[in-house]
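Taking the form predicted on its own, here's one chain by itself in structure tokens.
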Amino acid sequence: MIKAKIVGAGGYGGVGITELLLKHPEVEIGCLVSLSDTGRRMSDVFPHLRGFCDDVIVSPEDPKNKEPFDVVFFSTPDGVGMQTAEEEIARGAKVIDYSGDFRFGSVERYAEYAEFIGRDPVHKAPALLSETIYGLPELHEITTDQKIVGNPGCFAVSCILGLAPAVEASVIDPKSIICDGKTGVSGAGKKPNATFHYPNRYDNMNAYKLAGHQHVVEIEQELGLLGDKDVQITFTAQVVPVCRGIMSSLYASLDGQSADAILELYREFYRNQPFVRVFDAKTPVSIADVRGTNYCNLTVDVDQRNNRLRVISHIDNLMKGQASNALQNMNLMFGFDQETALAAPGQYP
């Protein structure tokens, strides 16, 4: 039985991976760590876990946090994982980090990302960057030899999966890409913020970070690797009055392919990927269809009049955009079937 530690257990990402690990037949939760809610039972913070996870949340200074574990999930802000990931690996753990700390394979690319979020561009664990892998299993082979994975950003998952087949096949102009992303309020995290106070969010929507969103760096990195050329996107992030879910509307100039040809291209690209489902433009798809799941639903279409690719990508930002994608990575890092504890349809309505 694998023993897991969750750092940042009190946030949305922490409770998300807790819920999933409770369903996993090969994993036991051994330690919950958080700066907030220290000393409280997990089920006191999240009452729906009563009887399922009553473990006490400990502080980073607690001796239990220094014990060895098989896997450590860092559901923490940028800058936390890089401080202690080396210690965890030295104790024998595999590490999955939710933040941007390990999404980039070089100090230069990390520094570019750090500028977007106003952080120190100097990485605190540069030696680990050559060992990390971008944790999107649909594009990268995650093996049992992997010791550290940088879990992708939520917007990045929706955009990269929505554009990857077209970029790899070189059927679109890589500098014509437009990503229009809309996210639920949970994307801002659990910490109270006046901007996301209910009266400010109800019946309201707005664009944000128009000067530059941090997920642009990883989107351009991954699509550039796929197409073996520079990719530049125009990205607009918006928050809409729903709890969870991301809908990204993706556009790019085509070189003449028909809608049927593009649809077949996408279906072939994802033929062996169980968590990506490709739909034609006639099938009604929404964020409700992926809520609570690890699935990415892609509606693939061509605007023939303007010779433009149009892909609508739906994910649950707290699942495929965070916790369930992390579990998919963990499954592969330990040699389990990647669908273990994830092959579920969600709930309706």
Contents of the next structure:
There are 4 protein chains.
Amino acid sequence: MIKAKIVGAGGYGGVGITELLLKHPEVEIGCLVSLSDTGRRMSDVFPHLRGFCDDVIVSPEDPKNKEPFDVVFFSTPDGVGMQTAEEEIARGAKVIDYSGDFRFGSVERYAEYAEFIGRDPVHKAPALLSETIYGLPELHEITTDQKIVGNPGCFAVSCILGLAPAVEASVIDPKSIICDGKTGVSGAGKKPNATFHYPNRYDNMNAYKLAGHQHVVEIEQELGLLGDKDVQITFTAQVVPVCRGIMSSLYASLDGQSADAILELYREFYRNQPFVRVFDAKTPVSIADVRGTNYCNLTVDVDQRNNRLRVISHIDNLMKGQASNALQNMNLMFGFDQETALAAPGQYP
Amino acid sequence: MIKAKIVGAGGYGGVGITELLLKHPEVEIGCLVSLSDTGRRMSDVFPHLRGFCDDVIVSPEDPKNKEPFDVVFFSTPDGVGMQTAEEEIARGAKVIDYSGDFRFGSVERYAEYAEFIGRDPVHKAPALLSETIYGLPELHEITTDQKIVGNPGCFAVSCILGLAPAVEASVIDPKSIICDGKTGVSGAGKKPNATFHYPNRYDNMNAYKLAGHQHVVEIEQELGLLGDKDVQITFTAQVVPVCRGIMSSLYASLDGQSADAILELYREFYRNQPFVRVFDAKTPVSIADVRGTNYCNLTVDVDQRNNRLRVISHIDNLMKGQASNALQNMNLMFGFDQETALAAPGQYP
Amino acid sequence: MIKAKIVGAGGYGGVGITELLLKHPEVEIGCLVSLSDTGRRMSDVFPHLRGFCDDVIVSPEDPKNKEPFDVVFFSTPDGVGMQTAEEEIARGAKVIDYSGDFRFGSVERYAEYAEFIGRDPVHKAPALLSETIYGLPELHEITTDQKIVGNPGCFAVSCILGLAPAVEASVIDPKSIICDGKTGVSGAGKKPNATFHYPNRYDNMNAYKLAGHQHVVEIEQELGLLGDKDVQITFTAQVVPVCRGIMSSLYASLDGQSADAILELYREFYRNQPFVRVFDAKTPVSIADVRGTNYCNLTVDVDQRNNRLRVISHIDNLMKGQASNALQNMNLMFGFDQETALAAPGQYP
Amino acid sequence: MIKAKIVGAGGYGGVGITELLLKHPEVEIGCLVSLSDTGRRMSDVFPHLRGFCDDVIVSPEDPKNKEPFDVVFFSTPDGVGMQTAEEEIARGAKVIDYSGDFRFGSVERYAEYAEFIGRDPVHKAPALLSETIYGLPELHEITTDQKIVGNPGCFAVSCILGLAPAVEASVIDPKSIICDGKTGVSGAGKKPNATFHYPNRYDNMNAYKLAGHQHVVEIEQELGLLGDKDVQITFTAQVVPVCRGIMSSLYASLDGQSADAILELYREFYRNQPFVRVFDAKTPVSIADVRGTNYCNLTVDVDQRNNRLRVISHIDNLMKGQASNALQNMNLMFGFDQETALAAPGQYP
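We have the form predicted on its own; now please give the form predicted in complex with another copy of the chain.
Up next: the whole complex, starting with the chain shown before.
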């Protein structure tokens, strides 16, 4: 039995990992930390947890936050995890951070990312950057030696998983990639704002951050590593009136391969990955099929007329795009079966 | 390990019990029967079940449907279960029926119900009526001797649980009861129709069946049994644009009791019931708190100015209102802990 | 051509009256006032108005706000209109106030209301209270002599119109009235909050303000005036995931009248009212039928078994519940046909 | 005053043009024809029209359907309009057809389209093909000589308007075009089906018809005419849980032009078009801004890093994508101002 701490427990990422850990036979939640809901029971903030997680949320200054835990989840925005990750590791914890803080393997790459999104390019824990890993277990082997993991961005998961086989096999032109992403509203977090006020969001959709979305850098980094060449994508973030779910439509120029060959390439690539499912273009797939789960469903298609790859990637942004992917990482970091507490279908309808 | 058969597997009630049985450590799904989706894999009908339940759905005529099972769920409309329940029991099964077929304890009461809803008043398995029980475990003790259970109607669960303590204690006038029910759309089942076509349902709500909803008879029966007197309710069914969830607002004239006294009465009544939670009027409660679970959350309030009880009852119509309540019954009929596969929070948001 | 000023232009009530005035052949919008969006064009705040209303919103301190206008709409919360209504009238304006400020005809009644909702019971413009009128033209004759009108609350409109014929005819017990109201989210206004953040509101519903909703006082006042006796209601406010629309289910004990008699009573009462439509219980009615319009659709039903009146009242909370009702008042105050700019169906689906 | 007939009155396209014609000062609705709702009043099928359009819908065999009308709208699927359009024209009518029947100017092009969508390639009214015009008034001059118009497909409107300026100016590679379209559910029409049953559609999205959507042919035809060269697009149709609205994200390789130059190009192209609005990438635009209107809002952007044009095109699929565009055509065919009954903002929220 290991003990977990969740920093940022009051947000969607925090409640997501809480729900999952409650199902995990090897983990006990030891501490919930949050700035916003300090002093309230977790089940007062999230009433569906009544009787399941009634612990009081503590502030970062609380002595409980200084106790040692086996695993610490930073479900926090950029810049938070890097401030105390070293401390946590020094106290014996393994760290999984949801933000961009530990997704990049060098101070230079981090600085590039930070500048892209308008943050201070100087990393606060540079020594950890050589130890961290991009936490997408389908692409990177996460072992029990791993002390720190940068859990990927939600859009990034959908795009990288949807393009990785094609990029690695060099069947597409790396300069031709277009990622058209549609996300549910929960991706923007729990804090209310005018854009996601119900009357403005129902029956509405829009593109946003056309000038540059924060997930572009990591998508280009990861695909670049796979293809061993420069990848530059055009990425469009759009939000539609669903709560959970990302559907990314991915396009790239092919060298003439058939749909069958590409489909086989994808199936082979993900043969041993329990959480990625590959479908041909005739099989109906929708985000409801992955809602509430760690699965990524990929529809792999070739527009033969135009010699173009088209992949539709479906995930739950709060699960494979966040909390359940974090748990998959945790399972691997502690030597548990990676499917523990994750091998379950969602609920329909 | 017991073996289960689900008749009506292709509907919402069928997929609901399938999802739950997949989590149950003591049950194996042995047979899926449906008229509409015969020959298809369960996971083709419900793609979120891929890898979890890939069994082929068989027709009622299939030899597999004649094999013996330990438990048979009839997730079917009125009139189906009564045709073969005796056969199933003869083959050794225990039967849980979702329809009105086995909710009434005598041919007379059944006839009254059948007439109310415009069906043939002659029951096809009258001998079973003396053996069946109204499957609301909070009111009726379900034991391992029980061979057949009539799983309650969704609106009925919300109303009966919300009124039972007050009726039993005789603190309300049984002629003054008004039940104002709002249901999510899934209550109407999986078959598409004009009323629940998305463009007609989003941003819409309406009352229906004002002339008489089929759940009225069982609500009046159950409350009457508790209060040992005639209960006659005014019931209004309304549908709002949510998928899952029933919120019933229940009103009745009081004899002058205080909110505190009534609250205490409710808390005492449900003290040993793990799936009913009682709240005062100040605690925020919403159907999201019970979504995907077997819980019934009751807000218990007194309008002191008018000397009137007001209870807001919240359930998931597909869970406590159908599949998970059926599983709770099954657990009790087989001597399992009634919370097995049910003691879990839902997912939020 | 008359000139209008809208105070509170940046909210839903402000944009609603703006949309309507743009269609009105006799009115020109002369000034838009708002605290929150000062300095922005109306069409930057509400982009659908681009090319139709590009005026800059001014602050209350702006000299333009001191110019004379023929009609001033206060689409503002309680306490705002009463501060400057006298000034506006002195400058020659007629005033229509959306809040509770001018719904009550005496300082005593206002104080009662203010105390009920926890506000300062001292009215700031007591002299106007004898001149104001409750702005529900179906019940009160609004003439061109009228200088000030208190536009009714949205829930109140739905309940009063639904009960007025029965109360006036004394066919129901005035102590037995229960109003079960369900509102769309827009009723809570444009300001984002946690309750109406999309991920918390989709697929959710809840009751609120059980201790006492602000519209109770005016419902009781208006019904009391009609019936010439004390009326005390139990009112439940509930919110469902629709944007626009209120559906109120209204219950009261009858003296034995038939459904036909009651229906005839309602039809007679509203015979000359163009914006109220009366239906029997068999006709399907839903809030989509009145969405975007000034209509109130009433389903009038009798639960014969229990000798109880049941009326389902359907309005668009932002229209008959707010802006279009205000325009109806304006039409009458200026001697225009009351249907001007209002006699139009909504859009479906 | 001209007299209009609507064939297919019982569908969304029929009710849409009905609503618009009710506002038109020069048109009277003379006849409503439908297969499905024959004998019912229009206002029984669409209750929001009560008092506005209570005409009885007649069958195609009804004598009334053989009377002469000035304009006939075929709001019908492929293959219907071509059967009687010649008759209607012979009786003196002008015809506007919503389907693919009259979108193509020769039997060859029609055959190509019909084969693409799996229909009989032989046109039933070939003589009309040389007289018809593709009814997008922003690209084709519609004059009073025009007897028949093929009203464009909804996705096609959004894509063509979004790409026309760039294609005409030859600034993009015509082989590089990708159209990623997201539509609201109303695009699929009024007939209920499993895909758009509320419980399956809320909180869901999916791509469909990956093998080839019927609007591809007309998009390629129209863009090809503009650019005078072969255009071949990759088109992805996706459906999201909104009722009304299409948002199409359009991508193509540029020759190095700046965002400013492209923006100027678009503004110039649409300078005299009242229903197309052009925005830069910094201005927030959403489909709510065009809901219920004939407007097309275009966000014009250049991904400078990748030298790629990106246009986000926003329309209401039932308006500019169908009924209001049809009315714009009618206005031009009869010499009315093209904005008649169309120059109005929608309703928000």
